[in-house]
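Taking the form predicted on its own, here's one chain by itself in structure tokens.
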Amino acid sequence: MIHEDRRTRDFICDRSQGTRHGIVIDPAEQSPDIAAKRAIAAVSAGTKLILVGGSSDTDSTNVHDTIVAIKEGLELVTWASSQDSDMDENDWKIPIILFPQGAASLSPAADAITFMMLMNSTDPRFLIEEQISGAPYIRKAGIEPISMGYVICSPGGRAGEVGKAKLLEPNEIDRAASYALTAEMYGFDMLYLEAGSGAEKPVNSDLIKSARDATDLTLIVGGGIRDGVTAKKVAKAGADWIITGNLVEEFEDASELEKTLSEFITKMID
């Protein structure tokens, strides 16, 4: 069955709460049972969005078990908070989104998936092959499709790599308008601008400011944002997600991801 209400669309697109944090699990980076661990420390210290993927190591298996165990982790949290007044049960209801490398990664487990193109690869396939690939198993599997353009900048790393993406640099402040306005044209919900995974430095400031001001879509970047100082930056060039993948696989005690992320958002918004 498709999604009517389309009610993950509009929480993520929802522009008017500000700046928010989310994380990207990549399945081939820990088990689901680590990741569902790891997902409920960054839930518990104020993430509002788990995408899952990104890696060229995923496929459907382990996307579809890395998505399982969070959500019953998720399911197990929200219920135990339904038993005590002092915890809000809502504050544990937070899509789990499909963040696909490709048409072979994907799971009717998910609350919705990032229907992107990777708008400056050089390749047909992250263009528009692997959508046509993978939209009859988003419509059969009734999952909601958040349109998305994905422009990778400089430096890039591997997403930059596996994508053969005209990278966008960060003296390029024109053409980030107009990749915006292309994502706007085209009837997209989001515009996403990756750094890459690992990334020394995060998307240049006057790029996200670039792009914020040429069109309203809900602006997502990421890669390269390790600390709260440098997302607070990244917030007020005009990012309405701020995402972050490697720095919460650097921590195998839930506790300290959870204070880490904790002090992190805090200082986002701050």
Ligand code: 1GP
Given for the second form:
Amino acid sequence: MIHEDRRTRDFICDRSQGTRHGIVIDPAEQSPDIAAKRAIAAVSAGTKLILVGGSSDTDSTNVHDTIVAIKEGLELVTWASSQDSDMDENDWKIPIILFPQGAASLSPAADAITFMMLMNSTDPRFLIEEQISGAPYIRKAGIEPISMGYVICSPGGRAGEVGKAKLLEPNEIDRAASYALTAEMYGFDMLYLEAGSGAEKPVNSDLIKSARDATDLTLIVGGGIRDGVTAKKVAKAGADWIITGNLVEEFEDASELEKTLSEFITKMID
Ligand code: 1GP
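In place of the form predicted on its own, output the structure of the form predicted together with this ligand.
Below is the entire complex, every chain and molecule, led by the chain shown above.
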């Protein structure tokens, strides 16, 4: 039986919304409490998606604690905004989605999971084995799976190393289209082009355009996107979602973070 509630998938795959911004929170990089503060600041700035995961050092405990803290934080603000006629409580109902390193980093508290194949991994573990280990738990916990092809592009960073990826190089335009087509033919809901957290440059625009032209899949791009002007370039190349990680984790002060992300998103959609 297919998971009945496809609410989160429908929200993420609604391409009529234009390019939207999401954050990734790595539970290994901050306490649950700080993660919740950062998530609230980001949502207040206009972020529409919260991914929780990392390439290493995540486990079911830190992932679960982080998701619960973010959920509780957002629920409190949602409640507060329902009491305030100037605020729309729906603006705070943002999905919190597992973006896992593997089957040992899951939590039943998530709204959904990016159920992914690391398509250019050379290791069967990331192509299919972790998925097989995790699927029964995901079904039992009632977590909505959103199927995703994940392709790591040069330079790839830690994700590329851990995932043993045969990186997609900037000149491999046709290969980008082939991955996009393959993801579509597998019936995946979306395709994620990843340059690696902290990458010096984001995914090459020609690769993004090539994947965009090949399919109508929801296209997510992340890695090395640190300002709104760069985000706009990535958006213009065809990304439906721009994901940032490091940028969010740099701020201790929530109001500074909110200001930076507001400017980022304003420029991105300008
Ligand atoms: C998530 O790797 C990105 O896909 C995050 O990258 O940390 O460089 O924003 P940054």
